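Next up is one chain by itself, shown in structure tokens, the form predicted on its own.
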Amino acid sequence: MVMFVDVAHMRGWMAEHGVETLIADLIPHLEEDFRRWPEFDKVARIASHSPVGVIELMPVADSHEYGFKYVNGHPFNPRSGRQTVTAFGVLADVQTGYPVLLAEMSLLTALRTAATSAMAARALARPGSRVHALLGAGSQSEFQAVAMRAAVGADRVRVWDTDPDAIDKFLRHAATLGIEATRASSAVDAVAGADIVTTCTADKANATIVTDAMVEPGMHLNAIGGDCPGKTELDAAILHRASTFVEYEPQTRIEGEIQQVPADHPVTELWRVLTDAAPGRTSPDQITVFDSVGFAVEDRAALRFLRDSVAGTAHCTDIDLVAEPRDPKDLFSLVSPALAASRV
């Protein structure tokens, strides 16, 4: 039997513990895996692009566990009442190849993306950062806001989106969460004076959400919306002023903000900062960019965290996913009685 966490179980788990608590608890698991980054068998995600979106498979493994996530990105889906991004994931035992967990990952990915952003901000943003500019009030926005509050104490949010209804939605949730949030009149207004700037828009296009002139000394930019070829959010000039940090450089070169700059443009993988193999922020005026596209190590950490948290609780069930005949060499035995009955 395989542990199974569906949407109802995931919602119950998150409601019991609280989103902010789960994000805070997930961060150490992410840090642990990032610090042993070289131990993982890594590959850039396998993507199938179409004019309307992308479908991706994100695999990774170490010597004990294999994990993958299936995820899509279809920015026009909300027009028909569907989510832009949906996902599910699997965790498997490397020794046997058997799956041990199957889980929904739309909600879980929101937790892991926010926790990864917060982990990076804790390592790269100025100490004492309080003001968080949020450009994009879609599905990620509330998770990003509570993550920055939990990890670095950024408890004041300025939000802007081209969709006023999305801002209204965010402000309603922010009030429930006890977040001090204000509606900005523009992206420029939101970013002015901010310590941390998060860009999380959904349009599959090369856009300039943040111009070079908007970026002030000492800012940390958390760029999470540019996550596929031809989709960016930052003015390329910013990357020439800033120190840029990434997850897995081969993937980010294809999908991240750095697809706009030459292949030899210097970047630092975040795991090297977390292991003290490379410097992060070196001065209060330094501009730092976390060019985050999402990587499979993060999903695997989130799946392991989920498994360990829900095991033995009401927040999971078992499903019969693997065919197991009594004789492992006689798979046909599972269907032969049915075949015989059909002839009667």
The other form holds:
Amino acid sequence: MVMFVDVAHMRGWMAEHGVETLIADLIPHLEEDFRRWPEFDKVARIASHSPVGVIELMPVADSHEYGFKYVNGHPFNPRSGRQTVTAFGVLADVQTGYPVLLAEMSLLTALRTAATSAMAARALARPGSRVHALLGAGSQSEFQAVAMRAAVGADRVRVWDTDPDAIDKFLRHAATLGIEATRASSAVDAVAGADIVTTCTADKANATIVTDAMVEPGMHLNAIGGDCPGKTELDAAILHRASTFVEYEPQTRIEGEIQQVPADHPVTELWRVLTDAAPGRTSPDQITVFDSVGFAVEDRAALRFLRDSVAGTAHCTDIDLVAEPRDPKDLFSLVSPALAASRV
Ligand code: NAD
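The block above covers the form predicted on its own; next, return the form predicted together with ligand NAD.
Full complex below, order starting with the chain above.
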């Protein structure tokens, strides 16, 4: 039997613990895995592109556990009532190759993306950051807002989206979360004077959600929406005066904001900052960019965190996913007509 966390169980788990608590608890697990980065067998995710979106497989393993996530990115989906991003994932035992956990990951991805943003902001944003500009008020937005409050105390949010209904939705949730949120009149209005700027828009374009002129000294940019070839959010000029931090450089070169700059443009992998192998922020005026695309190590950490938290609780069930004949060499016994007849 394989542990199974479906949408209902995931919702129950998140409701019981609270999203903010889970994000705060997940961050140390992410940090731990980032600090042992060289131990992972890593590969840039495998993407299948179409004119309207992308479907990706994200595998990673250490010597104990293998994880993968199936995830899509379809920015036009909301027009037909579907989400931009959905996902599910698997954790498996490296010794036997058997899967041990199958889980929904649309919700879990939002949680892990927010926790990863928060981990990066904790390492890179100016101490005392309070004002968080949020550009894009879709599915990821509340998770991002809560994460920045939990990790760095950024408790004032200025939100902007081209869809006024999305802003209304965000403000409703912010009120229930006790977040001091205000509706900006434009991206420029949201960003002016902010300490942290999160871009989480969805478009299949090299968009310029943040122009170079909008970026002030000392800002930390948490750019999560530019995560596919031809899909970026920042003015490339920003990258030329900022210090840029990435997850796994080979993947980010293909998918991140840095696809807009030459291949030798300097970047720092975040794990090196977390292990003190490279500097993070070095001055209050430095502009830092976390060029987030989402990496498999984060999903695997989130799956392990989920497994350890839900094991033995009502927030999971079992699924009969692996065919297991009594004799491991006799798979046919499970479908043999003779045996089926003898069982009648
Ligand atoms: P979503 O479709 O639910 O929300 C996106 C929002 O952006 C929408 O409300 C839309 O109206 C708004 N928007 C589009 N263009 C805009 C513009 N020019 N200015 C302001 N707002 C604009 O998508 P989501 O699930 O919230 O994801 C947001 C982005 O984050 C997507 O691009 C997704 O691919 C990406 N993402 C990245 C990671 C990561 O790990 N880096 C993880 C999950 C999602």
